[in-house]
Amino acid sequence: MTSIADPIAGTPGDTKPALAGHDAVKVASSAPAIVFPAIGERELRLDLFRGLALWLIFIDHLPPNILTWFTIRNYGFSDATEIFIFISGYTAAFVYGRAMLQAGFVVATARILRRVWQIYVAHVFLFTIFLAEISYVATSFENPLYSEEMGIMDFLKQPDVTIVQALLLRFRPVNMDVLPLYIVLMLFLPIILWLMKWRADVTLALSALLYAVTWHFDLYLTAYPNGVWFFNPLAWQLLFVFGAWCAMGGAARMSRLLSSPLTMWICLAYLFASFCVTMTWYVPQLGRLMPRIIEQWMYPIDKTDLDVLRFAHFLALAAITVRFLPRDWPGLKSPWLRPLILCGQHSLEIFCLGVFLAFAGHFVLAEVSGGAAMHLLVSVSGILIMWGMAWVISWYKHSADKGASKTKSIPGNADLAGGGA
């Protein structure tokens, strides 16, 4: 497996001459608004802080620390998932838009399933080895607290009833809710990319309309043994699909907007006042200061439904990260930042890793010691072993393609869409 919305790539048929003449100017004039990077073209930003946002919801996974400070979740409405599901739109969008345009949409929906499958295996392991970490250290240790507190309680006393609540993605542990939420995200992305070649406006405003109608009408998705989804599809969809729109040349149609300097003071200001109240949360005094008919407008700032708060200040995070980080910005290629990047070309198996030493931190950190330096400790080590692992993949995947290349006419694998070997 490899990351969970891939490499800006090819398809098989990838490896036939461009169109010329006539038939380029016909191809071009059939979608004007699709514009895709040249194959084989990778967007290190979008690695960069796909990882970057790894990193943070392996750190927000983990008691408070140090790091936690460090987090983006403290100066703002949004924090690391949001930054998550836009990449993974966006790239997503990329390879297999792709492959939709030159393919049909036959072939891509077969890819897109295909990978859909193997993020649902992936999810299935991890739901398995975490119960099984959670069970180990809870009998070994003889504290029941970690089963309730990890939410394996009625695991322990239904199995039976609840692995099938798990394979229907409706029993989730603390902490295994992105995967479920990217999963139905992606068994729809072939309606939302044959919309987007249709009409890729017309699209984004069937996102944001179903958007309000679930908040109007509070609908949303049950949870076993109760409750909802903490990621309401029916709401985080409008992230997933604006990332796709972008992809699929909203982007490009938003240079201007996005470089005007009215647009860049609007994006500051918000940023700073979402940066006032959220200290009003850690310095009590500060509420004070807060009129009351803001708060009673405000408050609660919903995760659940993605709150229109959140995702603003996403979209203010982004237009300045944008304008301020160009695509060809010579730190992308610096080797401080290759850690980063490395994760964010892994994200599925360094996801599931980071879940994984999150609970094996929080166990250290309740057992061992809850000091500050212990928690920096393992804050820092699990980066280390992330980081680590991603370049371990990276290795074997280098290895694997050059191997392949001596033995194959068509160097590499031309389906890194489906994440395939």
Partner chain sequence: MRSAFRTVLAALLAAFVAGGYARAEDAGQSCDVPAYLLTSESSLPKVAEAVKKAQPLTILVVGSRSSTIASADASAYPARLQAALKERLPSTPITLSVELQSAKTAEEAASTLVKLVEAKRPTLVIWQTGTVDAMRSVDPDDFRGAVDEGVVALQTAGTDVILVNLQYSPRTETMTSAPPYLDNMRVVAQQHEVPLFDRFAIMRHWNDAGDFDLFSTAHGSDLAKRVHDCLGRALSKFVIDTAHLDAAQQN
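Definition used throughout: the rigid core is the maximal C-alpha set that superposes within 1.5 Å between two forms. Positions refer to the first chain, counted from 1. Quantities reported herein were computed from a predicted structural model and do not represent experimental measurements. First, how it differs from the form predicted together with the partner chain.
Core-superposed comparison between these two forms: the C-alpha position of F363 differs by no less than 2 Å.
After superposition on the rigid core, the Cα atom of L332 is displaced by less than 2 Å between these two forms. Relative to the superposed core, M176 undergoes a C-alpha shift smaller than 2 Å between these two forms.
If the structure you just shared is the form predicted alone, then what does the corresponding form predicted together with the partner chain look like?
No partners, no molecules, just the chain.
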């Protein structure tokens, strides 16, 4: 929803207002349900917010510093992960959904699997870097204050098991949870798209059902050496499928709902309530003002299973964003937002770079110096590096690879609308 109150590109059949659920189905079955913008027309808001999510994820992965106060997780329930997964679902459906319509199920699946492979390779690459860092820290760091915490390095004693488990995506160090989630979601994308082509609303309903079942029966994926996947794909798929559903015309059908003032006030009220709750985490004195009964009902707000409160917070945030940031907002072309948009356009690369820079940042803080100013410096230079790298990548795409004319003309290329992570 970050993008989409208005139809991305109008098709005659879809301009009918449809509010109630069964109406929506009718429209879906009577007119082409899937609406795509003209090739080459980028939805800059998607790029903008994905770029923003990448920056925020990077900052959240670093030790807290001044910039941490600018990340949205401090002001509400949901955080950058929600934005990232939603936009990923949206763009993936957008890119590969078109491929499925034009070239058929098999070709689209093949392309999706190639993308999955790229993400997997990226994940393994990051794991290698992580291993290098950890091995170094484990041998050089010996502070008696943390002799217990250093026990976490014990996995290095059994590389045979650990590395195999990492390749199976079951052993994932902290901060390396998003890509495995993304791999699993993408792996199921062909089925999701195929169902969407049949009945988009039914697919969304099935997804919500799976989410409910996951909560009810407490389903999860186990991890190594114990515990569960930090982001439970069975729950987080809801956001991904919802993104896909919006891309497949759902957003357009919701436009009436999104432009209603009632929706806006409900969203604002919820965002404000969530903001107040979050404040009690950081200003413990405020905690006393909060009724016990609400606390007991609300906590814990579960990130692993995408708590309903988080999901609702994301929806409210997205609804407000879409309302107040039209897709033709001139600011989207401003040079000030260019770095964000550039990063959002090369999301897989920049995401991986961000994870790497977070590792590197921790390393610099640990080995060189750890003051508050250094923290700020590390964060800001990380963001500048991400921007620089995004610029280099787009330079490659537009200039260095120009000779290979084919790359540009393949529809459904994952990077066209940033189908990547």
